[in-house]
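This document starts with one chain, in the form predicted on its own, laid out as structure tokens.
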Amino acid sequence: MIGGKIAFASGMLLALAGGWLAFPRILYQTRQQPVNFSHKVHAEKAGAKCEDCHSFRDDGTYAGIPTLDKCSGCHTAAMGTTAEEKNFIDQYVTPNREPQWLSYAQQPENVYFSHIAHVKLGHVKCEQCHGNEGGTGALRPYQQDPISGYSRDIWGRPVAPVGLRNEGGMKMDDCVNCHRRQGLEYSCLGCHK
């Protein structure tokens, strides 16, 4: 009797845990980005600032991903020795072609984020919502849920807290709790339309 219940409590851990860990990579279809981008290269060994790529158009939106003219200003030969950037101007800047940056941030169509707003009037810093991005040697893989389309970054809670990021997130959830941090109640419609 005693026996039958232990074996049955450990294939239920078993299967728990077993699902616990697989589910998150059934789930999500992981992709490597188009170039293996050093920002910790590019913001010690060059000086750059993340504004000197991620940059405020002139009517204050937000320009995203850089476009190839932000690269090739610095690549049209190669700076340093390394194959990924002898691969990346091979591939994109002598061809004078863009690479196809999957992006962790894009948010859903009914959400409204301005940039401007939090990083000039709310002094938030990039780190606050997109981690240490700028000390990173490599680009991590883009985690897409093939349901939704979006990103894991922006697209509902952690499956499996084993390894995920610690700094804040991109998530309504991680908007929502540091709009009360500040004491900033919105409405819905204030992000939504």
Second form
Amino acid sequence: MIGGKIAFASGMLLALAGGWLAFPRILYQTRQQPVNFSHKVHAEKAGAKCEDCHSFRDDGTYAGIPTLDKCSGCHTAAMGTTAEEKNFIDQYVTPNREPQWLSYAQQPENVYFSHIAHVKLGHVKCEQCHGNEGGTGALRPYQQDPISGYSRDIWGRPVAPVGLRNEGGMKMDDCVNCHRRQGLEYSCLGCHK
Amino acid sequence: MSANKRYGMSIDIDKCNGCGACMMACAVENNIPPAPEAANDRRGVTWIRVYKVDNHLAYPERRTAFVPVLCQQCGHDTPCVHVCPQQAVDVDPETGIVGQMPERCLGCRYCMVACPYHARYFNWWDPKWPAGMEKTLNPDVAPRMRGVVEKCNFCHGRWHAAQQKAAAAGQREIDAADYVPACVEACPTGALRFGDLSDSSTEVAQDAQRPESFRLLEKIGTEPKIHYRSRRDWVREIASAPRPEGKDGLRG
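Requested next: the structure of the form predicted in complex with the partner chain (the form predicted on its own having been shown above).
Below, the chain from earlier opens the complete complex, with every other chain and molecule after it.
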């Protein structure tokens, strides 16, 4: 009798755990970044500052992920011996081909977001929204909702809220929560276009 | 935070020659696709539309005028906001602009019925651009899909761009010259003017005070923010929409 209950409970747990682990994998499609870029290596070995690669244009728009011409200056020839760097040079620098980076934070096309308002006027730190992305040693896989095509960062919360960042993503709720805390209220068209 | 604005427009009907440049500039700015074959006046999408009116007299007394009609940005009891069951329409307290949220809209079209100005349009088809033209789309305005309502929002993408430019200069207050809707910019006769109605030094605020200035259906009390003007009596009379003769039984 007891044995049956234990068997049932452990079977149940196993099924739940399996679903817990497997379900997000089925739900989200995983894609690889074109180049294994390391923010850490560039900060440590090249002493590069965030603004060297992620800059504002004169009209206040954000240049975002840098284009190849920001990389070619240093990477015309290999500086190290890593396979990543050689691969990057052979595949992209030499043929002058832009890597098709996948942007984790990319919002749907109907969202308006302004970096300069947050960074320059609001003094919000990059980490507050992007977590430690700027200090990582390797790129995490990019997870995409196959139906909407949205990145998981702006859409899906992990089933278990373990290891969540402060804002836990970049969904509308996350934006609005921070704004409310600061006493800011924007109309729908404030953030949409 | 910057002081709240009340953006509005003034339209000099006597200057409008009906060329339609405003309609074209609007469509290009706001990613409105060329109308499909089956579109007509009711089913097409035109955030601003130039209507032709005349004085109902025979030649040689006949006179014609052109009246550009866009969302009148009602400032009081905004009818579309009231009827929307989805909260897909709101009035921005910062700008006074009536915003339509296509992503929230369910397509019931109550707002189109409620709108006294026929300034709202329904997407009967998914947008389609002729090959190559999709490359010219404006990235500051998201295209809409079939089944939702849309309307003029005073080129809100340009408002964002102006704010962004101000932020780059470390400011929250935009430079008025940076925020001009596409129709105003395109008008070759200068019939359209745009600005902050709450600032009495702006041209629009002064235009609104002129004796020949009026608003469409002013009597229904929605406080529209588009101020028309004409020195011609018959034009002002038509715009006040007198009750048609013999229709006394109708409620008005």
